[in-house]
Every structure is written in structure tokens, then in C-alpha cells.
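Quick heads-up: it's one chain on its own, the form predicted on its own, in C-alpha cells.
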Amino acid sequence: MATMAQALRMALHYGEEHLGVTDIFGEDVGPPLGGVFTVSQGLKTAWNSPLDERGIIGTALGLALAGQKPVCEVQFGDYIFNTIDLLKLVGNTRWSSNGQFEVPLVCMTIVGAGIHGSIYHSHSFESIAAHIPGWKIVLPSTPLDAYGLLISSIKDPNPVMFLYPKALIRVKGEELIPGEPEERELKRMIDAPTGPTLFHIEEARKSWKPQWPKGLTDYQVPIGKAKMVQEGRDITVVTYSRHVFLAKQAAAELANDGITTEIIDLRTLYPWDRDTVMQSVRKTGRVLVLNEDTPVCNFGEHILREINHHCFYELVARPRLLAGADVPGVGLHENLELASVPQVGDIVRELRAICSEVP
């Protein structure tokens, strides 16, 4: 089974061999290196830009433009943030101009806490980048679902923000995507030979090609439409990214006790799949959201917001948000991390805490 890292590659491939990318561009994504998680190795439209996201955004908004369909990465989503007048100019321009101008262009970076990133390489973005209005905000939780999500992003007239998760990067799928050869197979076929210096990369990159898998497809996942990852009687967990994974151990413990968890990955941000989670919330009466961003201007505090009016006479609990620690960053010890973000405990303890509540 690929990992999401693969299942990108693949997706930005296709995207240039059928869907008209123009140009994928960002710092490192070019060779030698193929993007610093390898998510752009060899890639035939891939560049490498100056150490300037301000210019990346930018030369991605006027690629765009100009009729072209560039994707462009911001190395980490810690350093998007000087980069935000530019994308409110990116997010209004198809709007301010009735139409005239599409912005087909895909915006990607990698978020989140686990892999002991510390203050400059763990900040989650979703909650800001919804308050942009403009872009559409996609979080896979999955390799095949950010295989599709990213086919479909590609596709989109409007400028899409694609983030993906780092502590799920190097995680390998459990479902194929659709052409994908057997693993050993992906591996040789578009995994660049490494070394232990970057002299010793480049060396092994000189006469390096990729043999890209012949079945890839246009499987797309829609933009807007949230995936039901397990069905439950009880109490409903709204997530996305790594969190789904974390829902999922938390429910298992809590099956134990007789209480069946229902799991929705979003999948998408905005728009977000409006209709999934208020028929959960109707049948269960109890839910939480959950992600890691910190917890103040959460995006899930709008997704409670939306439950409250449209489910208040059906909830039978309290719903709760269970989000990030409200600190300025995540510290570098292990501890610190762990700390900084839910982990499984504090799902369990918090779904227990709401189906203890008696109405």
C-alpha cells in the first residue's frame, strides 16, 4: 500500500500528465530533493524557488493568472503566515471580478504536531486559513483519500489549500489506489535512491527517472464531502487528519464499556459536509469535535455553533469541543508534545464525560 507521501506523487503526476499543471514549485521541490518529505520527486514540471514564501504565493497567484495551473508548497504551514494579505488577494480575485479571472491553483503544506517538530514545525493552520474567504481547505486523513482530494483540487477553477498531515506522511494506506502496483513494486518504480549527505543524493539523482505506474486514474474525492469511518448508537466524533486515526483507538477502548462510537472525517473544511454530521448528531444526540489546532477561533467551534442550531432539540448532551492546548506553541520534548495535543486518553475521557450526562 502506498503512503500519502506516494499516493501525492502519484496525484501531482497525473496532475501534469492529464490535468494541465503547468508548474510545481516551492522551496526544495525541485531536484535533488523532490520536496523535503519527497512528495515531488521526480516530477518533470517540479522547481525549486528562493527561500521566499511571500514570492511563492505570489508567482503562484500570477502563474495562475496568466492561464496557467501551477501547485505550489509552502514548506511547513508555520511559515504561510507572512503570507496572508496575498492569499486574501488570491482567495477574492475570482469574486471581485464576477467570474472573469478562475485562480486554478493548489496551494499545499504540511501541518500538525508528531514528529517533535517543536514551536517552528508543528502549527496547525486550518482554523486560519478558514477565515480567508476564497479558498477551499482540504485535510486527508488517508493516502487514497489524498490521492482523490488532490486530483479533484487540481481540477477545481478555485484556488484550493491542500494540507496534509506530518504525522501520517510515512503512513502506508490500507486501501489501493486505483493503478497502484504492489509496494515493493511502488517503491523501486518512483522512490529516489538516497544517501547519507546531500552530495551523496544528488550523485544518485543524476541519472535517476522515475517509471510512473501506467493504471493511475482520475479518481477524484468530491471537495465538500465527508466520509463516514465508522457507524455508531451513541455519541458522534467530527474529525479530520490524524485525529481519525486517534478516534478510532479511543472508540475501540470504549466499545469495551458497551458504547459504540460513530467517526466522520471531514475530509474537507470548507466546504464542509454539513449534511453528514447533522444526520449523525440527530441519531446519536451526543458528539464531539475534535481536532489539534489550538483552541481559541477553532474551526470547531463553528462546527458546534452549526450543530447547536440546527440539532438543539435532539442533543441530549452537552456537545464539547476537545482541541489543542491553548499555548503559543508545541514544545520540542516528547512531553511537551504529547501534552500540546489530544491524545487518546483525553478522547476517551471526554467521550465518557459527555455519554455520562443524563438528559
Second form
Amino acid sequence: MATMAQALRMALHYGEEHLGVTDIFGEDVGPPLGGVFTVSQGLKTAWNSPLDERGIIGTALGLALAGQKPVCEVQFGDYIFNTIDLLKLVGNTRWSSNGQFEVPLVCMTIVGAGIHGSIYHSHSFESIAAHIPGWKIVLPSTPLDAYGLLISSIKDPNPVMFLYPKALIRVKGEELIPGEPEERELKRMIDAPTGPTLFHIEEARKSWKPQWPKGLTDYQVPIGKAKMVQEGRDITVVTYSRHVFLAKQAAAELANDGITTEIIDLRTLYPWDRDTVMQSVRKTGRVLVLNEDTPVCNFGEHILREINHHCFYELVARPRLLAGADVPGVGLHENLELASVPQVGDIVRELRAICSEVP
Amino acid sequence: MATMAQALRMALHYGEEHLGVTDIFGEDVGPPLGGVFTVSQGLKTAWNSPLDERGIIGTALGLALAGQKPVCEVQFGDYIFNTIDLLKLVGNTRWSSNGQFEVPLVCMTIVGAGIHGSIYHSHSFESIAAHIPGWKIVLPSTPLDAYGLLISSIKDPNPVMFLYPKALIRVKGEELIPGEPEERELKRMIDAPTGPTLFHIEEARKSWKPQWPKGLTDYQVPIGKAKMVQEGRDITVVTYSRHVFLAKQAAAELANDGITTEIIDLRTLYPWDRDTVMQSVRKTGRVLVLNEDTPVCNFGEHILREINHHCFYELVARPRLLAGADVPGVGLHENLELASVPQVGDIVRELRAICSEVP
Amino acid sequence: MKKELKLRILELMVTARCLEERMIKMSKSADGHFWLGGPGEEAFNIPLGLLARPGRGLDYDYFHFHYRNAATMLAMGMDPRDELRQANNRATDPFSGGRNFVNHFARVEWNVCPVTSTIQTQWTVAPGTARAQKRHGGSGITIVTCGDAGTAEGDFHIGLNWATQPGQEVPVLFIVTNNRYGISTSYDQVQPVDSIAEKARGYGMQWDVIDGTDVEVSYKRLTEVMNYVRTERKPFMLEAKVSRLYGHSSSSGANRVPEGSECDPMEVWAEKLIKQKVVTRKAYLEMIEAETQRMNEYLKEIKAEPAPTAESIYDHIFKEGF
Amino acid sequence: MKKELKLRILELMVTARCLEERMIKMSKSADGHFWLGGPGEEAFNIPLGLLARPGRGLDYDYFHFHYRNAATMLAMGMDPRDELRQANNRATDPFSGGRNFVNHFARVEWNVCPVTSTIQTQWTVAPGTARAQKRHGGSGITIVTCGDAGTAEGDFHIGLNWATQPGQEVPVLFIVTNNRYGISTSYDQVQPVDSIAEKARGYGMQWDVIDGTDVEVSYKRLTEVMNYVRTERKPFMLEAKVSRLYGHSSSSGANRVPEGSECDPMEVWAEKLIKQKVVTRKAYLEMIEAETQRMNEYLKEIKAEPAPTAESIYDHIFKEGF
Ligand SMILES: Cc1ncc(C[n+]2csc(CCOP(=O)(O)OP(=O)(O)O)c2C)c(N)n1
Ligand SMILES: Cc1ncc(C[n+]2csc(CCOP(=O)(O)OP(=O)(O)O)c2C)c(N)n1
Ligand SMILES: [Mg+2]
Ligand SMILES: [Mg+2]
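Complement to the form predicted on its own: the form predicted in complex with its partner chain:
Entire complex below, previous chain first.
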């Protein structure tokens, strides 16, 4: 099965070939590297930008204003925070011009902890992103969703912030992407040759051309639709990204006690799927919102507010948020990382607490 | 009574004279203007920076690292969004260096709508600010609190984000600042002479020197302490800044129906006064959180989460947030501005809705 | 320069000035709330507009303006009523529907990208439209303007750097209108060197500094440099020294600077044309009178147009139903 | 250059190299997780450290380093164990308590400001410490380093601009160590001109470009320019051409570049000193052997030191009880 990096690469290729993508760019996005996580290897419109995130967002906006279809990348979500004013401009351009100018761009950036990334390769970005009006925001957890959401993002004429999880970028999927060849075959076809040093890599890739799978489709995951990961009767977990998998592990533990957990993978954070969430909460009456961003003005607090507003009298226990610790960063040592972002044990603890709450 | 601008100016003067403030700087902060809102007129350490917010925050950080005590200004909160990465660095410097480096700086910026400021002179900043770890955040609503909080901010060895409301900057206080002279006298003493053009202003101010009131004190409003603006039995409003006054007007309307409203002015947003808020909510069982920032990942959602967590079983109605509209900006025309940020009528409507909610 | 052109420029100067003065008055009442604009820059901004190629799409020029470009817009053919509609924040304001401050243009039919209040960000956006133009071919260029103080932002460097990438030089005309002030802060307080444009050299970019209060100098040099950018498909940086006759904005005293303290390019040009007998003093004064009158009437007219509605705040955030 | 100094520099080079190689090995196991550092920059970075004046407060130099300055820190007197403590993220890591990546120094007793992962922001902070130093008087200066690719950020312009404000020029030594790469992107792809330092001219700032793989050139020019900054109290920009012998970081293949493709300044210096009979080849090889051994032992030693605890994540966010 394809990894998320391969899935994204195939979706970008599909975008170039069939959806009018004109520019895929960012730091080290073009040859020879094709992205620090291999996402943009072998793509015909990929190019290397200067090391300058403001210039990347600004140029993407300019390209979009001139009718192009850019997909830009900020190498790590940790380095997007010098562009917030520009992201606000991107988000308000259509509205400020009273509907005259479209800004059909996609901004991709990799987020989250879980790989010993230390202070500056562990940041979440969704909470601040969601506070910026005018953007749609997606954050897939599987290669198939990553493919389908990227196709949808490219097709969307509005700015889309495409976040994707660092910890899952190399994880293989469990579902086939339409048109995806067999695993080793896929690797042979679209993974660029590598080497011990940059010099070797450059050399090896000079003559290399990817062989793109013929059968790729415009398979889409609609923006705004959550995924029911597993159904349950007793409690709902609303989460996304890496924590979908941690939630599943926690749910498995609770299952031993006969507690069944419903898990919702939001996939899109703006606009998010209120229907699926509210329906589930109405059924279970108990809910944990789970993510790894820091807890003050956390996106989960937004979800909680809406849940409270719409399901207050149906809740049988306090709804809760389990988020990252309120600290300035994720420390490098494993002890620090594990204590800074929710782990399976923490999730189990919270789920049990909610389930055992007696009003 | 002093306006908030005069109160801040006096606190800055006190800071220069008695609390070791070394630099008060920002765009147009020094002579001849002394700040676009007159806050820094006549101050001996005030100087004009280049038009560059990143440089302002970076230099403030550098000065603080070198043992100075800078108070920097970003001319409008609307223009602080190109510095978020630097604000994050300021907030994580002490922690990242394992406690070695102190960053004793104050960053002042004026925020909020209410003066026909259009898209870029109406922004709120508290929600994003509160998401950045390592900062204390204050936002006064009266000249006396502004004075006392600025003294506390300067005395604090940690970075403090000093937000203050555009709509109230010229409003006179109702309480005397310790050592404050009579109103006309104060104006004569510390307001710089003005003129029809910049040329006249420059000329007039060449020979001008402020006469600082002798009796100013280090009157402090402690960071982290909310103010009980008025007591009530039926519902609690948790708010701050300009909306304290709108809440009072709304409460006066409700009083006609015999509903009494308790109003809390948070004054400090990080760390905020959980005790005062929870105590009030436990008493009234009903709560409206009120501010004018946009609603997704709004600081009020953070407060609501905590209220829900700590007072869930004491609430007799759904707690609510009344915030700004989820739009990319505040439009210039009055119709737009009034529709974009909560007005008295909106507050009355929400308060009535909460009070009439029957579980 | 042909006589007709000379006269046309004078007429545009008068229109621009009368329009701005009309809006300054509005800013002092509830009619406008606020003003900032371009009196003192007309001798440069009008030639710029006359030489530009407005239109929609890659065959035309793209514009990323500062908030002092009303005269440029007029020279490009803007109906002064449209500007008044924005100043009076009518729903009919074609640029922003009553949302944005005056002189914050946006006109998709002319490739006029939304003027942003955030100083200097336009320099970071401009290389993007120019990159699309370079790829497209033809002679369309990107024109971006800014003030002197704003060049302190990092975006100044970013614009120049992205416009000069090896093998990817893009056709941007970078313009700094240097009025020697940023609000109250004088050039001498914050700028280390005599000219801002000189920094372009460090990027291997051509540059020049001109007297932007002189119509003929501006027209000639703009013709040359626009031709260079159009044909070489490379960037150029032009700094124009201009006046700021009404101060920064209505918030910092929109009153004429003291007589003679700054050059009024309209007066200078009018005197020149009177001397050259291109126009009589009487005709010039009548022109001012007539344009003042016209603007008053326009204002009356547009004030009757509908105001934006409360519900409209939600319009145009996202494109739906694609 | 005295013989003792020559030998001292070689020793430091060997120590720095053996330390980095020790850490590269660690990065391939759970001992380190990650590595990036400075092999290839020693001929420049060691003279820099030897000529700097570490200490606490305004009478000393302030440092805002890039993540390739380990050799500088060693030359300033750093115990290699401290670096290993960070690489192995021990609680005893004096720079960050096991929180930050290797080569992210912070040492308040030496005015070494925290190295940030955010490329180039240090250039926006440096004028701040220098402003305090200018006001204080004396000869303390601020030293800030960065790579070539990072100079594309707007912060590059900001640093130069704030350091050259009229009447407020501040004593900053701006250093670009140009290894002609940013991760995988070559200098030629993204830099429009031959030298980065030349941009300083546009700010009225002195500048120079040197061969940073040559010890004597580096030592001499650094002596001169540091003297200029110390005494003139004005900024200077120095670009040093250096090698990147182990690639960008452990994430992009921390393996030696192919033999001969980039100059190894340690080998060059050793050959020179062998020729000059300052050292024998045997002594040099023994030195490497001994230092490698020392680093292995240090690692064993520090691995026994305590790990940071989970609860410690909340330490040092705010200063309490003031
Ligand atoms: C990023 C940003 N910072 C601050 C401001 C506030 N501001 C508006 S205009 C201005 C001065 C601009 O001066 P200059 O660039 O010289 O242009 P001029 O107004 O003189 O034409 C300032 C500081 C802003 N609009 N945007
Ligand atoms: C603001 C920011 N953007 C991106 C990165 C990711 N990154 C780390 S090092 C690097 C390349 C730096 O190249 P250069 O400035 O030449 O320094 P060198 O590593 O070559 O010494 C990049 C892109 C970062 N750390 N910070
Ligand atoms: Mg100016
Ligand atoms: Mg480099």
C-alpha cells in the first residue's frame, strides 16, 4: 500500500495532469530532493523556492491572482508563523474585493509531534489556522484520505490549508487508492533513486523519470465530511490526524471493560462536520475531543462550545478536551515528548473518567 | 479625569523614572508625534523605529536579552500578525534556555473595533496571543486599570502583551489615578501642543517639555486579578475591554425586567482569574462570555471550556459565547461594523435567551 | 510631449486633486470617516497610469498599488464616482462594496489587485503575478508601488529577491514614491542612505531615482523603464521623489503643508503650461472650479445609492457551488 | 601567527571534528535522534571563537549563532561534554535541559543567546543587543551568524537596516557562512548575485568576502573587522566561503561528501602545519585518535547522567516570585 508521502505525490501528479496545477513549490520541493519528505519527487511543475516562507505565501497569492493554480509548501508547520499576516490577506482577498478576485491556492505544511522533532519540528498549526477567516482547512490521517482531500483541495477555488501529520507521512495505508499499483511496483515507479550524499542523489536523479500509474482517478474526499472510524455506544471521541490511531488503541483497552467507543476522524477542520459529531454525541451522551495542539484557544475548545450549545441537555457527563500541555514547545527527550502530547494512557484515563462520571 | 492615553503616558513616565524602563519605541512613538494615539508624548526614552514590526519585536527581544527593560509598541494590533514567529520566540526563550535567559519586555498594541476603523484598524488579537505560550496578556478597560496594569507589566520580569482598546483610548476615567492632577491642569502639563500640520506640530514641540505630576505612585493592578464590575444574582457576564461598558448597558435593560447581572472584567487574559469567574458562575448558574474577536478558536471558548469543566453540574442553562461574526474583517460602513461586533442589542438578546432557557 | 498630452495630464491632475479634496472634506464628516491619498504625487502617478496597460488577464499589466494611487487610477480611466463610492462606503463601491477605506482599489477587469492596508506586503505578492506573466509571454508587466518608510519591512528584500531569481527574472516595475515621511517619522531619522533604489544593485537589478514632481521627467523615464521591463522581461526599481501635500492622512491633520514647504506638482505644471501657452490661467482656474463642482455633484448623486446591508457581511467569503 | 596558536587551532579543529563525528554516530541511534553541525567551517569558526570575548553582560560580546558554531563554542572554552549532553538530551544539558536539538546553544554566562531553529530570526534580534552595547560604551560587540540560503528571509534586510539607523549605527558583526547550499537547493538556483555580503553596500555598511576554509585568511580578516566593529561601533558584514562536509544534517544523509568535492579545512591546515614542521603527521593522527577516544569516554560518562523528567516540561516558563 502507498504511504501518505506517495499518496500526496500521486495526487499532485494528478493535479498537474488533469486539474490545472501550474506550480508546486517551496523550499527543496523541486529537484534534486523533491521535498524533505519526498512528497514532490518527479513532479513536472515542482520548483525550489528561496528559503523564505513569506515569499512563498506571497508568490502563491500572486500566482493565484494571475489565474494560476499554485500548490505551495511551507517545509514545516513550525515555520509558518512568520506568514500569518499574509495568510490573513489570502483569506480576506475575495471578501475585501467584494467577490472580484478568486484565490485558488493550496498551502501544504506538515505538522505535529511524534518523531523526536524537538521544539521546532513538533508544532501544531490548526488552532491558529482555524482562527484565520477565509481558509478551508483539512488534515488527513490516512494515505487514501490524503489523496482524496488533496484532489478536493486542488479542485476548490478557495484557499485551502492542507495540513498533514509528520508522524504518519511514511506509514502505509490500509485501503487502496484507486489506480494504485502493487506496493513494490509503486515504489519502483515513483520513488526517486537515493544515495549516501546529496552529490550521489543529484547524479542518480539526473536521468531518472517517474513512471506514473496510469489508472489514477480524481477520487475525492469531500471537504467538510468527517469519517466514522468506528461505531460505539458509550462515548464519542472527536479527533483527527495521528490521534485517530491513538484513540483506536485506547478504545481497544476500554473494550476490555465492555465500553464501546465511537471514533470520529474530522478530516476537515474548517468547515467541520457538525452533523456527524452532534449525531454521535446525541447518541452516546459523552464526548472527548482530542488533539495535540496547546490547550489555550485550542480548536477542540471551538468544537466543545458547539457541542455544548447543540447537545447540552443530552450530555450525561462533562464533555472534555484532551490536548497538548500548555508549554512553549515539545522537548526532545522522549520523557518530555511523551509528557507534552496526549498518549494512549492519557486517552484511556480521560475516557474512563468521562464514562465513570456520575452527575 | 485622565484619558486612557494620558494614564498610559503617566505609567510609562513612572516606568522610565522609577522602574528601569530603558526604551519606549515603535513607529511614530518618539518625537515629534509621541504615538499616533499620544501615548508616548514627552517621554525621555521614547524613539521612532523604522516601519517594521518584525524589527520592533526582534530589537525588543535583543534589548531584553542584554538586560534592558524595553517597552515596544506595534502601532495597531492589526499589524502584529507578521511577527507571530518572533512572539513565539520571545515566549519560549526562557523555557528553551532552561531558565537561563529572562525576557523582561512589554509589547503594547491597540486593538478592537468601534471607531469606523475598517478592515485593518479593527482587529482583535487576544485569541491568537493567548495561544502563544510564555506571555502574560492584559487588556484594561479603564484609565486607572490601564495605569495599574502597565506598572505591573513593567515590573514583571516576563514578557507581557499589553493590549488596549482603540475605542476607549480617549475616554476619561471615573476614578482618580493616585497622584493625578485636576483634568485641565493635567492636560496643560502633559499633553503636547498640537497644530494644523506636522510642520507646525514639530515647531511647537521643539521647545516643549512635559511637566510630570509629582505625586505619581507605583499603583498596581495585579496581573491575574479580575474586577467585579457589578454584582448580580441571575446571570454572569465574563468580558473585558470595551464590552464591559456594552455589558453594563445591556444589564441596565435587563434590570427593568428584574434580572440582575453580575459583570466581570477579566483585565488579565493570561493567566486569567478562574476563582472569581467560577465563584460567580456557581452563584448565578448562567453565564455569557462576551468579546469581539472572531468566534473560531476564540479566547471565550477557552473560558467556556473551563467553566464547563468546573461548574458543569451547577449550570442551569447552556453557557454561551457572544463574539464577533465569523468574517474576514470589520467593514467600514456603520451597518457592517455594527453587524460584525456584538452590540448592546445583541447582548440583551443573548442574556434574555440564557435567562429564559428552561432545561 | 504633444500639446494634447500636456493638457490631458493637467486635466487629470485637476480632476485628481479636486477628487481628493472632495474626499478630505468628507473625512471630516460622517460622509467619509477617513481619508488618505495622493496629492503631491500626480506628476508621477498620472504618467504611470497613462503608460500602463489595464485589462484582464496575462496580456495586460498587473497592479499592486499603495494607497496614494488615485491619480493613476484616474489616468487609467476610473470614473471618479467609483472612488467617491468607496470614500462614502456605498454598497455600489466597486472595489470593496463599502468595506474598505478610501483609495483601497481592487478591480479585476483591470488586473488591479486589492490594495492592502498592510504596508509593503504587496512587494511579496508582486513577483507572483509577474512569474505568471513571464511564463505566459507577451509584454504584460507587474507594477508595484510603495512609500519610502515601508521599505524598512522585510518584504522589501523579499520582493527584490524573488524578482531576480537566476533564470527566473520577472517583469516587475518596483516603484518607491519617496515623500520623505512615514506618518511623522522623517526619512533622515530612519534611512541610512540617500536613495532607497540603490539597494537594487545588490540584486543585480537596474534602478534609478527621479524627480517625481516633474511631469516631463516622470513621463520620459517611465516610458523608458516600462519599455525595458516589457521587452527585457526583467525587473527595474524606480524611486520617485514626491510631495505629501496634505500630510499623512485625515488622522494626522489633512491640511495643506505650509505654502512653499513642499513642491505642488500641479501648480508647477500649470505655470509651465501657462507660460508655454498650452492653457490660459483663466482656463486653468475654470477647470478647477468645474471639477470641484463636478465632484460635489457626484457626491450628491452617489450618496443616494444604497448602503451595504448588515447581512452582506457574509457575502463573498467563499466561492460556493463550483 | 605564532606556532602555539597554529597548533592550538589544529587541536581545536580535531576536537571539534571528533565531537561532531561522535554526535553523527549518535544521531543514527536512539542516543541522539538527530544531528546537524559544522564540519567544514572550522577554519573560520575557531578563529571567531578565539577572538571573541565571552562573558556576562554589556562589557562582553553577545552571540546569536547559527547551528553550525560548535567549533566556535569550543574555541571559547566549551566543555565538549556539554555539547554531548545536549546531543544526548540529558537533564544536565546546560543549554536547554534536554529540550532542544544538538548545536542549539544558550549560555547566559557567555552572552550566548539561545540558538533558534527558525532560520534568520537571529538577524532581527542582534541589533537589539548591539543597541544596548552601544549605549553602554566599551568595546563589546554583537556577533551574529547565518547560512547563505537563510539570507533570503526578510530578516536579512531587517538586521542590516536596524544596524545602520542614522546616528544609531550599532556594533554588529554580521557573518554569513556560505556553503553554497540550503539543504538541497544550491546557491546558483536561488541567489541572483555572486556575493551576499555585497548587499551591505546598499545600507552604507562595510563588507568583505573571504575564504573561510583558510585559517590564516580567516584569523587575519576577523582580527581586522572585529577591531573595526569594536572601535568604530559600526556594523560590518563578512561572508566566509565554507564547506559542508557532512551534508545538511542527519536527515539528509550525514555522510562525508565525496572525497575532494569540497575542501576539508582541517586536512588542509594539518598538511600545512606538517609541512611547516609545527606538527608531525604521527602526532596529528594520534591527536585524532585520542580525541575520538576522549569523546567516546565522555559519551559513556554523560549517558549515566539523569534524563529530564516528565514533570520538568513545566519548569522555567515564567519567572515566579519576583
Ligand atoms: C504593516 C503596517 N504597519 C504599520 C502601518 C500603519 N501605517 C500606515 S501608513 C504608515 C506610514 C507609511 O509611510 P510610507 O511607506 O513612507 O508611505 P507614505 O504614507 O508616506 O506614502 C504607517 C506606519 C500599516 N498600515 N501597515
Ligand atoms: C524559518 C525556517 N524555514 C525553514 C527551516 C528549515 N531549514 C532548516 S536548515 C535549512 C537550510 C538552511 O540553509 P543555509 O541558510 O544556507 O544554512 P546551512 O544549513 O547551509 O548552514 C532549512 C530550509 C527553518 N529551520 N527555519
Ligand atoms: Mg513616505
Ligand atoms: Mg548554506
